[in-house]
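The data below hold one chain only, encoded as structure tokens and taken in the form predicted alone.
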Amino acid sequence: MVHHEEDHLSPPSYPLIDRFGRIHTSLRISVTDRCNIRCTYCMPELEPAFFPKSELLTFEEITRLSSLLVDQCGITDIRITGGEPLVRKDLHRLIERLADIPKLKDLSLTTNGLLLKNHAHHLMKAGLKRINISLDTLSEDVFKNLTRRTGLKNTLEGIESAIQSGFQNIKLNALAIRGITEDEVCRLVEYASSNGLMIRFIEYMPLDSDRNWQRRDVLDGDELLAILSNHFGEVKEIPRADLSQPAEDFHVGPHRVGIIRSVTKPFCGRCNRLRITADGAVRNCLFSDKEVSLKTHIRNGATDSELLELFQECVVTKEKSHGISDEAFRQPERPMYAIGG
């Protein structure tokens, strides 16, 4: 794994500032839009619409943009994402390609954890600094329900496997969905602690490919405090070290829990992310119905200066909120899987 010194003395050359003044430092990055489950929340159960092999960036194209990103624009962390990343054949090597690039402060990946045994010490040593791994029940019933797929050891052995690769930062992410989360949430706080690990509750988003969002599905991040004070006690918030992050942290009890309140409270007014999708088009935002092209652009020879015009143009074009809330609100043609969570 390579370390790079903090370089104080070359502000980037091209930031990406929006018209609100949000500067953005952080890239998220598909590599697949493939996934070994189909999650109700995501994916169709049947015949999901894959890109084609040649369609997705090469590791060779997502290392030039990453490194462009970084050197000329500010960009501070990259997350690999997916579909499931993993299934991505030799994801390491990518791994390692990111690890070197100097300026980078961090490099982290989301995953399912289903193929996470084999993978993590990998991982590590290729250079990958936290994992962040989704777990919404510890019922393999609930988890067949969810997902369509069997598999739910397979996560936990792929938790484990990452502890014991010596991964020092991973956080478990669970969506809280109305009706089932009310049942999950305090076995898997007790879980996470157990392990030394940290959990954060996602409020429901409509990115489901099937259509079948709606409001009175999301489990609030409100009820969730309320469920876990009454099994647990006390329920403290702990002051955010980092403004532009997601979660709002609180101690429970014993216990350290983290909620996004992506619906009912969201953080678009400090968001600083970015997104480019499997198949190589950035999106400035979840929810956005625009994105920019850098696929072709690339492969037809575009150089640096004509790729940062791209990014620049997706940047002005971000709009003040996801806007979930509004009734003209409209979810996104692309479902989760074809965007990269």
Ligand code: SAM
Second form
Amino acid sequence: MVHHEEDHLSPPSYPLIDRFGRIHTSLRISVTDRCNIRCTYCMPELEPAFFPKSELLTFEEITRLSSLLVDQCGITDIRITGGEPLVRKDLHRLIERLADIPKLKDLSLTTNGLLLKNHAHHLMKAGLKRINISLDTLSEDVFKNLTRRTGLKNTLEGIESAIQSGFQNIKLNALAIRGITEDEVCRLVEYASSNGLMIRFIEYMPLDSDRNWQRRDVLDGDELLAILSNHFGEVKEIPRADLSQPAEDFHVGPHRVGIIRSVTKPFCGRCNRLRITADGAVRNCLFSDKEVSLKTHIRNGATDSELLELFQECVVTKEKSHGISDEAFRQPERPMYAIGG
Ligand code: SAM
Ligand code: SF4
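The structure above corresponds to the form predicted alone; please provide the structure of the form predicted in complex with the named molecule.
The next block holds the full complex; its first chain is the one shown before.
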């Protein structure tokens, strides 16, 4: 598909601007709440009640909503997530459809990488532009403790396969959890560098199903930087090229590392994201306690203008910030896997 330069210049008819003037250009779409592992910071220990298949938006429905948001509302970036997006059957077929939307600038995927070995090539062919892979540890024992499953080897093979398939700018995401990440940080940084990948550490957020999160479990950005400078020497912040990106980047000795201080230095003021859950609800924030269900409307024959109104309704109720550090903070009803990270 050839995208003409003028396409990118014409302003959207229905821009998604909230009460604080934030313009929404980035959309995260969850394609499933199911997953092949059970990370303690996300999934419950016991079997979760997943959405029945009939409750999931179909590829047609996802494509319709995405096209509408890109064509009319100025969404330029779409990230596919989950649950584990690669457990959704024929995901590359959805990627093909989305990659065909004129005016869409970026199409990316977040995955735990376990199934990537067999999918990377198809995803690349289907038009996926970028991949982020979650990797919290290089130790099979720690992986087992964190995910309640085995499979580190598969993730590492998945990463290798993404590289071999020609993906550029592959990013690794590592969660920063006290008592676990301290011993992993330096090895992960070295692993990323030696494979030419970018690694970002993300402060652990209160989105776990078991609701065990406590503030003291967050290994924060300053602590991460202290560990890195102790091991690698001088840490130097790299000025940000793109202010909408949540990561602060650093040169750490010979390496480059990103830190996302989602808890201690929230980037809410610059947030440009909107989310659609696997069961078809639109959310303006990970931590929102309100959401707008689109699925019923779509299945009852809503017109494009009616759907556009629902998106606007969602965007105007967006709060100024997630308020994790406020007294009144309450963890959202949906845990991470049911929202889409
Ligand atoms: N299953 C895929 C994966 O793990 O990459 C995609 C979905 S997962 C929910 C997306 C990202 O959310 C992962 O990088 C994961 O580490 C992160 N995540 C999950 N629970 C989190 C939490 N409580 N706080 C911060 N990040 C979290
Ligand atoms: Fe699955 Fe991703 Fe949640 Fe881990 S973080 S349980 S891989 S959805």
